[in-house]
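Next comes just one chain, in structure tokens: the form predicted on its own.
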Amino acid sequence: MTPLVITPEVAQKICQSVGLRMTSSNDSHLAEWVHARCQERHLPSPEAYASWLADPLHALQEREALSKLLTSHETYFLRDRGALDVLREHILKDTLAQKKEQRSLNIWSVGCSTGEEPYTLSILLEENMSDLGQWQVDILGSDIDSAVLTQARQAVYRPWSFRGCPPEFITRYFHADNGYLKLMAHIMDRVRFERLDIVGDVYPTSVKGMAHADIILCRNVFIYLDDAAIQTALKKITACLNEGGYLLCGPGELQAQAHPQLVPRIFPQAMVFQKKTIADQPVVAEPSHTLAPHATPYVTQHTAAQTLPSTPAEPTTTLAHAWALANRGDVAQASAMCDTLIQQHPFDPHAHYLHAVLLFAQGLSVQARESLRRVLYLDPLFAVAYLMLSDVCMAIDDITCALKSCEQGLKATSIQAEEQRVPYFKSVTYLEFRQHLQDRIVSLAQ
């Protein structure tokens, strides 16, 4: 049987009509789907389907189906421990301080899929708010796919949704249910779900409770959208944030995008954006000893006791100061201090790692990639550099490089004890780190 094909030009036109980014891995799936759609719509060819999609009303009708086809709903509980540490130790603490008079907290998980992320947020509040019962809490999960939202509302999960989760986490918050695991009712009660097309739908809207969010998580959603769609969605999402509110995205997702109302904050494990206030004053207090880089588990507090034996001692005071400046969003001063640090200590991988993170934060991905390669040349056991290199390569659509860095990271960390903590991570073991790399490899290979 002759395989179904569509030309790259037609495929690109179809994806562009609904605001999705076309990748080579989607070719076969898209071709088969489009040919079936042509039969259903009584259209003679993929070219005719692409022309039919040029009508905005038709594109809006097809966005859910095409999004479901061309995006991944891969998620699990406690995903990206580093980002969760940022939420727990910085964003949540600061937000609770801001809202202590109102005692109301609104959190939104965009692209929530089957619900693991918003339910994780509910558990995070359970564990970190001693007076939770005195607060009015609303956790919203949204997705364009109605089917996954139906699953999310049921809160029943297979073991695969708990990979990397400690057994006590499962025991505390779930109970057995016909071979599956069901979430405890009191955790579910804080979460609600709404269908939303973040590109095509009209919002902010108080009807769905999206108008006054304190914290928005939109992780690994923008990677599927083209630049025009990202800008459309980003403007609407930013409008939903309260002043001083936080937007947490995946690594590098907004590097090439304009976001004039958002100020970047380089936290220990993630790049976070904070909405400007009227006074345009930073809300985040300077950490006392945080040395913080970029995304998904990149870094947490780094101390001499955590340093690998092969890694030279870092000039702690200067490096800590540079990271504190980065935490406050003062990237220019942090970069200047980092440059001086590298001149004084040209063979220190920690200084070059800081340099790479600052470059990446400024959208200079190619330069960040070279800096990370320098880090790994100086110290091949610098585990988090492999993960960040993968993120940087993904940001410039170099999937081969991203895959290779994960594979090299697995090999480099194989000699470390599973229970040992990963330097620059606060609570991640090498076992969990390698699982994260393996998950990334599977995702990239698809």
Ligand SMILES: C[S@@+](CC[C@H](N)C(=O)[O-])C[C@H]1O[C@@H](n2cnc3c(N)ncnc32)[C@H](O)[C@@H]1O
Given for the second form:
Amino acid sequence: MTPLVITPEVAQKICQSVGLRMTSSNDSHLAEWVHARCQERHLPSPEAYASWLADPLHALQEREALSKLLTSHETYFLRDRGALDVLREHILKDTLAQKKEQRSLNIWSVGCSTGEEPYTLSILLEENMSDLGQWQVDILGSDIDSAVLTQARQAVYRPWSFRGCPPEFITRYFHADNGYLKLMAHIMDRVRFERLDIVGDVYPTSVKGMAHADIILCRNVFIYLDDAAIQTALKKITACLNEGGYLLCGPGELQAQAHPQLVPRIFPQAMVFQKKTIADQPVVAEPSHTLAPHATPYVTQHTAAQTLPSTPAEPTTTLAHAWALANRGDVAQASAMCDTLIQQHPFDPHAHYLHAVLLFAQGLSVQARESLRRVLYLDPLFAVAYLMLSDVCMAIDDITCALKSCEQGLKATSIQAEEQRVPYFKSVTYLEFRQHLQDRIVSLAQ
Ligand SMILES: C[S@@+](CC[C@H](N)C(=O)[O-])C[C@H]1O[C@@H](n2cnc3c(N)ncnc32)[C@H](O)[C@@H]1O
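Beyond the form predicted on its own, can we have the form predicted together with the ligand?
Okay, now the whole complex, with that chain kicking things off.
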């Protein structure tokens, strides 16, 4: 039988109509789907289907099915422990302080798939809010795919959903259920699910209760969308955030995207965005090209004379100060301080690591990759640099480099004691870190 094929131009046109990023890995699925749709709709050719789909109304009808076909539903409990540390230690603490009068907390997991992420959030609150019972808490999980939401509502999971989770996490919050694991009712009760297409649907809407979020997680969703679709979704998602509220995305997912209402907050484990309040002064240079890759080359943006301390400071103090500026979203000052540090201590891998994080935050992925290579040249055991190098390579579609970086990270960390904590990732052990690299290798190799 002749294999079903479609030309790259047709595949591109189809993906573009529904706002999905085209990758070569989904060609054969797409070809099969298009041929089936042509038969159902009596369309003579894949080209005719692509033209039919160019009508926005048709695109809206087909988006759920095409998303299902071309995006992954992969998710698991406690995914990305470094980011969860930032969530617990910075975002949650600050949000609880902001909301202590109202005692209400609205959290939204966008593109939640089968529910592991919103349920992880519910557990995180259970473990970190001693007065949880006195708060009105709403955790919403949404997805474009109704089938995954049906599974999410059941909260019954296979062991694969717990990869990398400590055994006590499972025994504390789940009970056995016909060979599967079912989440405890009091954790489930705080979470509700709604179907929402973040690109095509009209929102914010109080109907689904997503208009006033304090914290939004949108992780590993934008990676499947093209730039125009990301911008459309980002505007609507930002409109759902309260002033001062937080948006947490996957590593590098908002690379080179304009987000004029959001201030980046940079941590070693994750970059989060905080919605400006009306009183906020712009923290980083506006307008929209702030983080665009074509921005003025990094080194010429911040002349040392503007911000250099007059006397060289003790390196860790200055590094801590530069991180603090980055945490506050003051990318320009942090970068200037980091440049100074590198001039003073050119062989300090920690300064080069911060440099890489700041470059990545500004969408300068190629330069960030060079910085990370420098870090690893100076210290081949700098574990988090391998993970970040793979994030950066993924952002520039260099999958070979992303894979290689994970493999090298696995090799380099094999000599570390499993239970020891990974520097920069406070609560993550080398065992968990290595598991994370292994998972990444599996998903990159697909
Ligand atoms: C890889 S999963 C991410 C799950 C979870 N956020 C995590 O990081 O573990 C991506 C999810 O995004 C959903 N998705 C893709 N396009 C979407 C859209 N336009 N609107 C809402 N959800 C979408 C997919 O259905 C899928 O369940």
